[in-house]
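Only one chain comes next, encoded as structure tokens, the form predicted on its own.
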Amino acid sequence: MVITAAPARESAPAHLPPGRRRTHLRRRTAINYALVAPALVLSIVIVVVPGILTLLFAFTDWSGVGFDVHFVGGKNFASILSDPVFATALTNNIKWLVMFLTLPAVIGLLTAMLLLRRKRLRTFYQVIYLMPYVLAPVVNALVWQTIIYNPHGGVAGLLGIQPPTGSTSTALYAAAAVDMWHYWGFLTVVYLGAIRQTPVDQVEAAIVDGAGGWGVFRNVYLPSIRPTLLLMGVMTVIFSFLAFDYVFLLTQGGPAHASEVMGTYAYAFAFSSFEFGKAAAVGIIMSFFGLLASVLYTWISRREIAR
């Protein structure tokens, strides 16, 4: 765990008289607040205010148009929690989370360890692996829809199978596969950067002591990159409950809500049935899981620092 030292308390130059020192400190403090102010105002306008409005609208029947708003208490939450589609969406989000905490993480870690030995072409491979991540989701979805899932000329057509996006049993996994394909390269680059920060003398000492490849990884590399693994795990939890783009682009939550996730579920409330109150309630539930992951990460980080 990287622990940064607290910044030293700012003090005025010692050669100034007491009155000018106080003026100097006040001016420096004002400048510091002025530098922080734009980011603070932007955060309040873009994050805090919409967040508070979303929380308020979750208890109303607002349609998203006009100012006709009525307070309905917890009716939106009760309606959502009793809806079987919400149960399907929540289950799919949990499946999404399990898939992304395992497959891309394992593949990214293995690839990073392989790249660690490839010193000459390491940068080239990293660029190749990052390409899907820097492309827009709609481009990645089109590539897979055209080349892989296309029943007329794509890989699915050549194999004589139905596109997995059209089946209730495979639609969710088909969308997740595209998202994992775009995500694992990013994890590889992040893990490789963390692995390269491992002190070389520790690796050499483990090898001198007779540790094999697995022993070096388990006893040296893994403890070294543990904070990175933890951080990326928390980010994966948050992103899994915010999953929307690839599901919407490839299946739109179908067929028959089989690939519905909470993101598409909230979208349908907001822009199909114009029930912004219910959409806001779903958004609050989604945020709850992200908040839970953030609290867990903070708690684990504090434990690591306290050791």
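Numbering follows the first chain given and starts at 1. Everything numeric here is computed off the predicted structure, so don't read it as measured data. Think of the rigid core as the biggest set of C-alphas that the two forms share within 1.5 Å after superposition. What changes on going to the form predicted together with the partner chain:
In a rigid-core overlay of the protein, T23 has its C-alpha displaced by at least 2 Å between the two forms.
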The other form holds:
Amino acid sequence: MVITAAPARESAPAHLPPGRRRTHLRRRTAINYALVAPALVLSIVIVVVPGILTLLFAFTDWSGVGFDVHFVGGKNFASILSDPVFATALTNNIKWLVMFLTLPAVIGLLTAMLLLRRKRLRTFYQVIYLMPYVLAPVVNALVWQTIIYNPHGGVAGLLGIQPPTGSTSTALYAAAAVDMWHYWGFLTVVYLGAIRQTPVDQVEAAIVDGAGGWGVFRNVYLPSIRPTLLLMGVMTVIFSFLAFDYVFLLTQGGPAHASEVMGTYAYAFAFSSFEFGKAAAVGIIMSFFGLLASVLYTWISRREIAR
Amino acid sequence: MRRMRLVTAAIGVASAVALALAGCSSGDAGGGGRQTLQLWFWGAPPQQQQTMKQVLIDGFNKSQSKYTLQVTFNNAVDKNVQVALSANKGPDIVYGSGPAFSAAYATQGKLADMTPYAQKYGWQDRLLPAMYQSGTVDGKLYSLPNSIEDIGVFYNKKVLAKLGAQPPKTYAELVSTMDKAVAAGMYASVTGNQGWKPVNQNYISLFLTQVAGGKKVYDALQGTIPWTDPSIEKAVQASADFYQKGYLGGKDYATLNFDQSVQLLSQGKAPFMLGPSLIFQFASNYFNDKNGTTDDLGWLPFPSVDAGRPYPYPTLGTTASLSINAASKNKDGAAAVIDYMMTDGFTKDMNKSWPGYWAVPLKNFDLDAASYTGLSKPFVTAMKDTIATVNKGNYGFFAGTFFPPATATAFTDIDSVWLGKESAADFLKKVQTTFAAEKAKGLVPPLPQPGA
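We have the form predicted on its own; now please give the form predicted together with the partner chain.
Expanding to the full complex; the earlier chain stays at the top.
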């Protein structure tokens, strides 16, 4: 059985006469509308209108410049779905998702557990771990490109190996590595925050019952941070299908489309080919996966609440 | 009650919109009675921005009393211009990637017809016919190139001497020297597309010009032959063979850019750097009078791959294009700036400290190389020779300048063929499909017809 608190009904002070109570209520309603209006207008202008326009443009041949637009039906989708580069991009997004759901999550959890035991310098470490996350992607990409992936003067050059960004078999992983490097510290801080919310009496009870470190983690901490894990998992799914910045900055989707993701694929249509209609169609497909993740999250959350 | 709520809601929405619009609005600033003219330019290095300020901004502002020119430097200028023009905003003078991109804006009514200004200032009489024509759409002028360029061979004289080689006069000599360099533990040549994938367009354009020839490419762009023509397929395959032999930066092509490549050339890591003449602007950082290395760098047009073709045979391109924003309130002023840039005096001054970017396509490119120092001297000489060759009708086409946008982007994907992911035939089938759609929309810019 689910019990939720019903919102309190808006009411006027009881001591006022009926006429003044109505006036009071009207004034309150007016103030409420006025307060909600800016956020509502911004949401409509920035989210709803572009969203609807993107959906409409996905069925046109709009160039992105001017108003010369023709309805082309599902031609953009047919063209994209028959393009092998799209298949590569979608596959790469799925690989990206698998990598991000595992590696940074595991490293983040492990580090969070280690930090939990460390009383001194815990905050200092959190700040250090967060630094790559707060730096602009272009800075992180430049640092890696210059220091690690540089064939002359970088680590790759010193080792005498081809920088991984230059090979079709490793370019995607090279870009993902930089993105994961910037992301795992953030996960650590989020997971640590969630772990610290675990009731101490449960942890102590488990220890008293003879549970070891792994047992406490599996049976106490893990169930306790399950909602956080779930939320971050869903966010990771959404981010993975929106991946763009590190791929664009480090490999531009190359060589030979080897590291192409749907974001870079759409960008080329929009800003190189003047094919905004196709770019919008790719955007719709990308959003579809985000929507799936959101629906899944909502469904799981409801099940959690109902349990 | 309900009506009152609706009225209140409407007032709230209107207030929010008014606030939002107030935040977005901008004014047209002008000082001392002058009108302000805006030009957005790419994020050139500080030294070159300084040249731009002295020669263009200060020069133009002193030359007249009606306008004040302001230049904003930004590396994302192409994207910013595209977004601004879509919203009927943006700078007065539109800096673009070339005539093909300008044509895409022109067909959407985003650029002003410059034909009246061309007549007023006599641009047609002053500029190379091929370059003037490239900026027209349906007989009206919409853009002028700021500079012509060719794709050729930069070489380090000291490295060639070390290898016992001479500057190559034939394709066989070029390849032979590159093989010697590899045997000596060097790169065959240095170049790369790191950070700017359209660099690929240089090398596919080069092979289309040298193997298929300018006339074949012209015919393909006119739609009289398909892009799948055997002569074009042969050119694409030749570019793939060239890449696969390591003649384009070897395995580091994807991890080098032009600046790093010139640096490697100056360090003696390679005998050659293949690329567009605009590389002179990067080269001046490493080959200069201050270091006493100016004379170490040489430049020559790319040797003919096909022995039957005349030499030199440039791959004609432009570094950028200049247009007038249809939404500009100061079109006359914008035209005055463009006119200022299409003059002998401006060309002479810009090339003094910024070689590589300002070979203004004047019919009479009469710059005295002897009066220049540093790399400006070889650049001016090279461009004078290129203009003379173009006047004879011997040239091919650079994709980024003359191909419609989606077709140029399709050619950017040539690395799929180079890396063996796709056959030349399949690649050209895709190009043909893309091109046919753009041709149907009238996006192919008018082309100057080269000699057979």
